[in-house]
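Have a look below at one chain only, the form predicted alone, in structure tokens format.
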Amino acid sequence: MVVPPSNPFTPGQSPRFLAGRTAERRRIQDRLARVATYGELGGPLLVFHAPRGLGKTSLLRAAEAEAATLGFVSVWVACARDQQLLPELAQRVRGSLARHDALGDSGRTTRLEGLTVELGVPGARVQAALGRRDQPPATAPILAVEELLSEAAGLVRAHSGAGLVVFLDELHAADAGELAVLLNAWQNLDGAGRPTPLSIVTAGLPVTPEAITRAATFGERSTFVPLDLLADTDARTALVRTAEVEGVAWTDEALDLVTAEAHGHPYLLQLLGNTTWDAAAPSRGATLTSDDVRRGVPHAQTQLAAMHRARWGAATPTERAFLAAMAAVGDGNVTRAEIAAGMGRDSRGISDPRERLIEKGVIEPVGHGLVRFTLPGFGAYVRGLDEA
């Protein structure tokens, strides 16, 4: 019995082939090369920011895999609103070192033993403990994080590794107080002048640069890199390279249809690839056609409509008024003045819903006073609500 090839397209997950992002990947490679070559910090905090679905996590995962081939020990933390960042970071650092045998002999006592970094509820005392049995603990959380990262990076280097690289995803969700501690620790390490083979690469929603700057004003010196939609050539490459692993090809017309429908949106590209594949059920050596794409599009539209409903359902009445005014203008870039006019408000009176919708990833800023929907088709969905 011949087993058909499995569907290689993975909407909502990291793609099997990451197309484009050449400049962004080079930025990360440059940081890692600096750490590996000189055994020092890999430059300022590197922050990729973009709406959901544009491949931030996929970019970081690709960098994590590449770092491993270069001899780095990686630490991955996905920030969340209900999760403390620093205790999670501490535990994952220790876990990564243990998995890579970088803690040394079991008899050795390091500063990583018994590590806790705790931030209490607002107004409570901030405490940290970092130490070993023959030394008093550090009681300042900034110092605790400094020593955690410094010693961990040093242990990796001492065990013939290139260094330590920390990946922080969804950074916009981190608590402001914890983010301030991390930023201060990073600045202190940078100013200390001692070799620390360490780099931190992060990603978050478009509000992330503002969140970092609010947490610590010097955070503005971080390197902020926005991710944009994929170019058509990169989108086509992603479709072709993903399918060819399973011995399947595309016709040019089919590729044109998918790239036109996806509008350079990485998530939609994977979704349309997935529904086309399911519609075709190809065998190895087959070619996906425009008819396959057309049969798959309705299934993709059903998934997209569910996402539209979820975003609309999570919006407050004021946010819905903002979205309706924005959708009434069109599907491209919309000015602040146009939205304010549609809501019957002064342009200064729409700042709160605007910021909340950006934080939710429903809209994104694309220039001074300009915003656009992050998910293709959302404007048409909102306009359709008035007709229902």
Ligand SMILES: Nc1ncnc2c1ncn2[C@@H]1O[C@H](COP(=O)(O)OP(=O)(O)OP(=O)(O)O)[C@@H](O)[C@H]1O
Second form
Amino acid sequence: MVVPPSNPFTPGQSPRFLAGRTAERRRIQDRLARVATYGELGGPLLVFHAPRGLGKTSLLRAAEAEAATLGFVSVWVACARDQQLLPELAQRVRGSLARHDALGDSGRTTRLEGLTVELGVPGARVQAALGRRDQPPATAPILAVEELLSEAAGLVRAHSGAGLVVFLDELHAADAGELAVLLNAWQNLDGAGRPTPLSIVTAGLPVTPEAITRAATFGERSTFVPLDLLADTDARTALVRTAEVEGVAWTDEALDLVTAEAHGHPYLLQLLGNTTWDAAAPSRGATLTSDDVRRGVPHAQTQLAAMHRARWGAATPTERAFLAAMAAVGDGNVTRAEIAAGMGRDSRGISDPRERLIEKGVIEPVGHGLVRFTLPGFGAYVRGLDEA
Ligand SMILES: Nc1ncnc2c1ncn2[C@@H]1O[C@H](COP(=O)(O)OP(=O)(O)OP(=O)(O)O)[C@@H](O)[C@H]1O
Ligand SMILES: [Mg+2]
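To test you: the structure above is the form predicted alone. What is the structure of the form predicted together with the ligand?
Below, the chain from earlier opens the complete complex, with every other chain and molecule after it.
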């Protein structure tokens, strides 16, 4: 029996083939090379930022795989509002070292354990020492994080590894106090006499640079890199290369259709690739056509509508009023004044819902106070609610 190839498109998961992002990957490679070659910090904090679905996690995951081939031990933390970042970081550092046997039998193990306990006991030292947000963080947790990272990175190096690389995803969700501690620790390591073979690569929503700078003014010296939509050529390559692995091709018209529909949005691209594949149920050697694309589109729309519904459902009444005012203007960039007028408010009175919607990734700022929806079709969805 011939088993048909399985659908290789991955809406919502890391892609099988990461298209484009050459410059971004090079930036990460440069930092890793510096750590590996000189055994020192890999430059300022690297921060990728973009709205939901643009490929931040995918980029970091690709970098993680690459780092492993270069002999790095990596640590991955996805920040979340209801979770303390530093204890989680400490646990993950320990876990990664243990998995890589980098703890070895050196007496330093006990020391690292001490540090992780210090950071890891729920509500213990970090929490107590974070203090008030409007004051600089106390030195104790900063020192503990500094020591944790330099000890761990040193251990990796001592066991013939290239160094330690820490990936922090969803960084916008980190607590400001904890972020301040991390940034201070990083700054101290940068100025320390003993070099630390460590790199930190992070990603978050477009508010991330602001959150970092608010947590510590010198945070502004981090390297901020926005992730853009994929160029059409990269989008096409993603579709072709992903299907090719399963022995399936695309007609040019089908590629034109999907790239036009996806507008370079990586999630949409994977979604449309996925629905086209399901509509065609191709066997090896088959070619996906524009008819397949068209038959798949309604399924993609159903999925998108579910996402629209979920975003609308998670919005408060004031946020909904904000979204409705935006949608009434159209699908492009909308000004503060237009939204305020639509909500019947003063333009200063819309800052709260604006910020929360940006934080949730539903809308994004596009400069000069303008905002737009991050998910295609959301404006039409909201307008449709009005008519219903
Ligand atoms: N360079 C790329 N080439 C092909 N597909 C990609 C690429 N980047 C991301 N994708 C696809 O786009 C979708 C979203 O990617 P990812 O989860 O990495 O985005 P994100 O920015 O982390 O989103 P979120 O903010 O929701 O976490 C996934 O389905 C992924 O497979
Ligand atoms: Mg992500």
